[in-house]
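Next up: just one chain, as structure tokens, the form predicted on its own.
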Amino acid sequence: MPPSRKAARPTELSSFIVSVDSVIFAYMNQAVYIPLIMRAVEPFQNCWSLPGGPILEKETPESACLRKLEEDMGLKVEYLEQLYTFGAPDRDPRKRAFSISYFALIAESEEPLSWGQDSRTAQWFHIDQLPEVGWAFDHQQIVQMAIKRLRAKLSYEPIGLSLLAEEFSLSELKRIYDVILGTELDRRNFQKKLKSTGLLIPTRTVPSPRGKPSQLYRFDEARYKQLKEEGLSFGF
């Protein structure tokens, strides 16, 4: 009879940092950019990482994520996802930790980035422009996942919406989505379906450099709704 193995303790609740870390889409001179935060403080003292924190204890994932983007960065999103749960044993050299990632939206927006007491600077980068080394973290991957998903996301769900204003033309809309998957679309399909959706409610029409007058709509959400329970999907 092989002898019985003694079963491995499981370690001390209070051993583990549960935190969230937030990878910010924003919409601004017609280009996707990310906002990164430089820490000060070690670990990985001068990299590059996500807005994020621990969890507070009465806090659900969701609003510690929330409370911490504006904390950190001064902002305030359009539309918050869940992405993936970061836990290789070895991402924080303090102790075990856990990373509850998310992926957020945001409109294009005039205020200048903030951040905390723990942090150098922060700024803005092209997505297709981000630093190649001195990540913090695991922060390089949860971006680099989170740009996979938010491609993967615009083939079945108009989320490319959420970074624009509430009012807005074909032409700003199209070019999100060409910067986002980084291809051409055709135009003409892609007004087509778009409009075949049912989802833009005419506005109004403002002056063009090209002359004719261009026309602005606006998202109708109950319409969005109703057609997701049909299980449509929106992609381009």
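With the form predicted on its own done, generate the form predicted together with the DNA in the same format.
A lone chain is what you will see next.
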């Protein structure tokens, strides 16, 4: 049977809204959090939504994303990758709208995270205690996908490091893994494996709150990129 042919379609090209939305992971108090913003206006007034907004005429989706995070929340992003594009016809009741969603990690820092313009309406949520109802658009789905990606990716790429400051101890790093994967990894095997990668550069030791001081490391970014080209794995 020959493939169905249809008469030439009229060439009117539909125009749609295209936005970016980001799921931002931050590590604080030994747990992972994401920020959500309570929408102030319809549609979905008083529902939780992701930070984001429309892409401007002259910017790439990625720079729209970075701009938004900087403007609205004053966040400096450590790691950013595209997550997925959502575009169900009815996802925005007003008009056909696409959301290019992003997966972002920010580094732990001394200063508490600021809130930019959205201080009143935004809130950090523990990723295991997200709201169950009251989400705007399909943002709950986006968040679920991002969390799945975080868990999956942690096992084969060193993204855990992006959640920590530039200098970090192996105990902290292990804690990240345990918190995100829900595991209780063996400290000895963890250290062994991480050290065997040759990607950790010892920097200095710092006193630990109680107990033996711990060795800090930084990640050898350059060498990692190089090894990655040659096809390396980083399994957990």
